[in-house]
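Next up is one chain by itself, shown in structure tokens, the form predicted on its own.
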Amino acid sequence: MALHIGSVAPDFTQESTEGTIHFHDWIGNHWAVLFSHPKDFTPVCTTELGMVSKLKAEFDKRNCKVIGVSVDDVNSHRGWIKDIEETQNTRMNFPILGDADRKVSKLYDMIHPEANDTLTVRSVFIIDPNKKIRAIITYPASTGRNFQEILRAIDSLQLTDKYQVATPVDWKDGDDVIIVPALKDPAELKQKFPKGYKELRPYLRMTPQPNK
């Protein structure tokens, strides 16, 4: 069955460079984040994983914990993330699957069989601590992730999970935000959003960030 926003993360227990990873004891309380790769030693790849291990910090701010799947085995990840910390000067952080097997890359329809049929697109999950499924991206194999939109992704879902507001086009933490159009009652506005609203259309009120 396909996965889609809102199904709960499948469950496994896989190898990984950090050990044995039982996924939802993993996942514990924090938020995470999978992210498949085609292969090992591929320079996109390289590239994404270098990144996200400079950016450990930023996603430990978030409560969420970064995870990576390729379809090689673990052996394999050990002698690549040599060349990762060498070419993009960093030291890797965070866990990669073992996935010779392809367990998780078909729990997660990662392979993409139109294009090749062993090697997994970029796909990127983020799941929230209840493990269900908030977001999908998918990239084709060659174009490279942009995980600032990662992070503003999660920022956006855990400001949303907890204020009546939606975010809009280009929002950033601390932009103004959407009150949700199933919020009507003055009192309760004036309530949820001390700092007042502006009122551009009856469905479209902005209103500074409640927690900022």
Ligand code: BEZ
Contents of the next structure:
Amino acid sequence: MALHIGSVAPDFTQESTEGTIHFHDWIGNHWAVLFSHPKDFTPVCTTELGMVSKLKAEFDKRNCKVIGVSVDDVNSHRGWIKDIEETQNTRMNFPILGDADRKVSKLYDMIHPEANDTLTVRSVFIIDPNKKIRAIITYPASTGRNFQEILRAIDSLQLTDKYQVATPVDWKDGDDVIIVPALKDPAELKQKFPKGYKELRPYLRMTPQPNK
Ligand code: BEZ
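Moving on from the form predicted on its own, kindly provide the form predicted in complex with the named molecule as a structure.
Up next: the whole complex, starting with the chain shown before.
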């Protein structure tokens, strides 16, 4: 069955570079980002994994665990990690799932046969502590992802879970946000947004980020 925003993230047990992962147990009470790599010892993936290891503290700040998956086995990943660390000048600090049997790739529909029969595309799944998929991003193998954008999406999800707001184009943490159009009662608006708001249109009301 196709996975959508709101679907329960499929659970699995699979080996990784940090031991056996029971996925839902591993997520625990955290957010999680599961992201796929077409193959080991490939250049774009090498740069992406290096970048995520450098950004690990930023994911930690957001109570978010990160885990990669690539369709080779864990022994191959271990050899590749040496290259990632040397070429990207970093230390790997999160697990990469082995997926030679394509268990995870298939469960998460990461193989797009029109692109390639056996390798994954670059999928990203942002998963919340209830194990619900909250965002899905898909890039082709030839395009490296922007992990700052993934952090930004997590910030938006965590903020909009807490307050009746949505985040506008290119928003980043600290910028003004949009009050959801469904909220109309003046007393409620005053109570929920004590800093006030600017009404550009009845459906477009900007307010300072409530938790800043
Ligand atoms: C890469 O990660 O560099 C890559 C993988 C598959 C196809 C093209 C590039």
